[in-house]
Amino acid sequence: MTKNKKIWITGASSGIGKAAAKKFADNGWLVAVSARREKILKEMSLHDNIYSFPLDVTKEEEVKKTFNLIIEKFKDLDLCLFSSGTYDPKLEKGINIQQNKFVMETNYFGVLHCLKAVEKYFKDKKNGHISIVSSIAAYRGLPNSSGYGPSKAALTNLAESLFFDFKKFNVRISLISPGFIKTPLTEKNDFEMPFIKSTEYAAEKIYSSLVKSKSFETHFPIQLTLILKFLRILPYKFYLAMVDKLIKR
């Protein structure tokens, strides 16, 4: 296993993670896929370039052991795509402490566990790339998002912070900020999702960015993200009034 480039993808049993795994594998990468749903991972590993490493990212020691198994198998690793996440809009219409803790444990601390597991490896190697999947929900506070939005905002801030820390070791940190993508998670939404795209679209954007670009953030679809980036810079007075007006329609 020395000729192909190698990637570890978490949250790979569905949605963006699963589509990205197929995209990289189809392009000749050796892909280590991790998620809790072992059966789906085994089905994915029928692809010659995909290897299954079941994992619950909320368990720190399990993450460390899984990473060691991947290195033992691949001998080397070029890129990590940490995309594990969860979301339940019905439980976020109010403040649900138990749900918010679960979301933060998965979306934020799950990624943090993975980052900690690979930190020494990449810093010692003085090369490599780690990409974190956040969301445009991280840009500003949105209605009915007391758990998901804050967890993604924490991830975006984390990626920005780690960019400087890892750059000293010649390790690239990047951020993925998707808009609405057709996944099992977005199927739970009971509102219209503008410019919603397929997981294949997301995988193409991610692959192109991580392999062919040096940009820190990849955001898509551009029709939606540019609007939200504009809202991001508005003073609170205008932003809050605008969103309040929109949700009353």
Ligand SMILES: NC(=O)c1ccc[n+]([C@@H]2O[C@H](COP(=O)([O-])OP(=O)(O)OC[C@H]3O[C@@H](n4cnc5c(N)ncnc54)[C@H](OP(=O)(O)O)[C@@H]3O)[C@@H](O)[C@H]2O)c1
Given for the second form:
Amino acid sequence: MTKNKKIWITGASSGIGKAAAKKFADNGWLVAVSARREKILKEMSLHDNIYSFPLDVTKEEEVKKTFNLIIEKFKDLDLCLFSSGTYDPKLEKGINIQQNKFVMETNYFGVLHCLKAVEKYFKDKKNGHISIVSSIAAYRGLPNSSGYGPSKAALTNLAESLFFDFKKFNVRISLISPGFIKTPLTEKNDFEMPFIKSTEYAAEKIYSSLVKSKSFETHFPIQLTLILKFLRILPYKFYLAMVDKLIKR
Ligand SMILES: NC(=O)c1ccc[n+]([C@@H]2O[C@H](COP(=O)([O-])OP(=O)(O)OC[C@H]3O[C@@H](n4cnc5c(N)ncnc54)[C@H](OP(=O)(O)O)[C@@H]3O)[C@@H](O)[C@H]2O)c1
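Write the structure block of the form predicted in complex with the named molecule for the protein whose form predicted alone appears above.
Time for the whole complex; same chain goes first.
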């Protein structure tokens, strides 16, 4: 009999993280699911392969304790998918220090707390894989995104930086850059989102990439991400003029 592989997923009570948890569990992985909403995690753990470990990623000590509980239960861990995040476009139309700090605390420091909690375990084990859910919003500055975009740009930069530091210990760091996915997070957008996809689509892309591919970045849907990757390499003069024109339409 083959041994079940084991994954820890944060941001698992909703959207992309929740769909990914189901996908991994349906494929025989043992899945530790974390988020703040315990009731949802409990319902999810009715699945034979899903185990609930509630936490608030902004609380460093709580994250450490939760990781220890996961290791106590699972004994071993192969993969982490850090997908927790927050976004409220209404609060980012101007500079809103309180909201910008809250977004940074959740999207950047929340993931950093999770990385810190697992660092020693994976480095000692000299094996394993940690994947960070960032966003295509990290590629370049976009309008009305004074908190979310910078938090994701920091996260993508962090993933690149840690890639080198963890590689020395044979631990893989990878990056997920989704385009628009239909979740409670994007429900708040008041514009038409090009090439928007379902959470099942995102989970399928994430699962097949994390299990089968060795690439650093997984980005989807390609129809949108290729355009954004092209915009990313444009000199400022052209990039700023193009986006300015688009938003005036
Ligand atoms: N949807 C998209 O189009 C899209 C595109 C690019 C990137 N992303 C990224 O994908 C990730 C998932 O987003 P989503 O669209 O699936 O959003 P979502 O449905 O709103 O899910 C966000 C998840 O993060 C958890 N979370 C938020 N704050 C937390 C905290 N302090 N502690 C622990 N968990 C916390 C939430 O759980 P609780 O509320 O229960 O804590 C929830 O499970 C985010 O990092 C987001 O930035 C999404």
